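What follows is a single chain, given as structure tokens, in the form predicted alone.
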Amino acid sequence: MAVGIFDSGLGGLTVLDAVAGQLPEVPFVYFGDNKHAPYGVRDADDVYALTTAAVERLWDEGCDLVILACNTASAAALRRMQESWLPPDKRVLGVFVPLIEALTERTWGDNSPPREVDVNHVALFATPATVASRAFQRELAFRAIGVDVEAQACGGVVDAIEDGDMILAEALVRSHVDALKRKMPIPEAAILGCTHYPLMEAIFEDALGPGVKVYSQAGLVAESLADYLTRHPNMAGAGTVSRFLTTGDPAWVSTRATQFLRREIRFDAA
């Protein structure tokens, strides 16, 4: 029973760490498309083609269930995949819905009509492609009314994190938060809409200031996946071995991943 986790680069490792802690008995196969990262500056058709190819590779590893631990892929490709491409015996899940359910205080599967919620002013920090897709606003509109979302495209942050330049990443985060606050001076909540951003969560919190609740995805996705597998045990695939795969240079990616998670990670060529 293996579950696939896909990201364009290393950001999905934050999700992997959380779900592996929540489900230690489940083997996970991680696929990083480092050769083509970052996805956040690509158009929707390009993201769709790259994402479907990666998911098919994870199916080859015995993963009938794949988590798109990439907000850009979830925003630009997931709905199209589910509507016209996905075979009936496979599942691909994104990372937006658990976050929105937490924000709107809904339980999984609550499909009741949209209603008013306690939070009315929300800041969304994400890649340019995720912001352009408006996928977060679309999913939120299914569940809540009266919520003003101000989105900030955080160009350069993913590249800086992938390159290990955390000084530049911090400077960029603070610059993007300043830009957001010029448009929405007093957000009540902030969404970190990229799986790289949990590494900068403390910087976001400091730049946003007290009183702003920051929602990060890794733990919420882990809880949602555990619940999903309890309800759908048949979706645990045939794979039995945990692996790390990359389209990039395995040695370079392994070094970066080890620094990323602060434990030794070894990637193989995909």
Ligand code: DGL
Contents of the next structure:
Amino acid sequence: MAVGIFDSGLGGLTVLDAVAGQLPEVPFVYFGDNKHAPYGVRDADDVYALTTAAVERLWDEGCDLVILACNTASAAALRRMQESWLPPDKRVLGVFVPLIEALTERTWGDNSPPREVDVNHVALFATPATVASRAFQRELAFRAIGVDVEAQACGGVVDAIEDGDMILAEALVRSHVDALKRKMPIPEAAILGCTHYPLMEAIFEDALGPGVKVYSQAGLVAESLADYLTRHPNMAGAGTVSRFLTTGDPAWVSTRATQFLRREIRFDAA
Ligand code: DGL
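Could you please show the structure of the form predicted in complex with the named molecule, as a counterpart to the form predicted alone just displayed?
All chains and molecules follow, beginning with the one already shown.
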């Protein structure tokens, strides 16, 4: 059995690390579309075309279930894929819902009507495409009422991380947090709505200051996947080998990934 993990680039490694830790017996095939990253500045049709091509490649690796470990793809392409593209024997899951369920104190699949929750002022940090889609607010509205969401499009952060320029990434994160605080001075919670951002989590926390609960996706997605596979064991596909695939330069991507995860990672050409 193997499960596919997809991201536009390196950010999904934060999710891969968490799911592999939670499910050590499951082989995972990671696909980073580094050649086309960042997705956050692309339009929805473009993100859809790139994401479906990547998911098909993961099917070839024996992954019937693919996690879109990319908020931009989850926001811009997932619904269209599920409604009109996905064959009945395959599944593609996004990374929004586990996060929103945690924020709204729901257990998996609790589809009861929206209700009041503890947090009322939420800061959302995400890519320009995710913010423009308003997918986060839409999913939240199904589950909670009275939550004020202020979204900050964090232009440039994904590019800086993909380029390995962490000094620039830090400066950009601090300026985006400042911009958010001018619109919402005291958020109660902050959502890191891009899987690249956990790599900058300490900077977000420092810039936001104490008292802001920061939600990031990796651990939440891992718990949700473990739960899903318990209920749908047949969705773990036929693949048996863990591997890392990239559309970018495998040597460069391997070096960056090894630095991020602090263990040896070897990418092959997709
Ligand atoms: N990690 C992707 C996300 O969660 C990155 C987006 C991008 O490529 O801009 O949105």
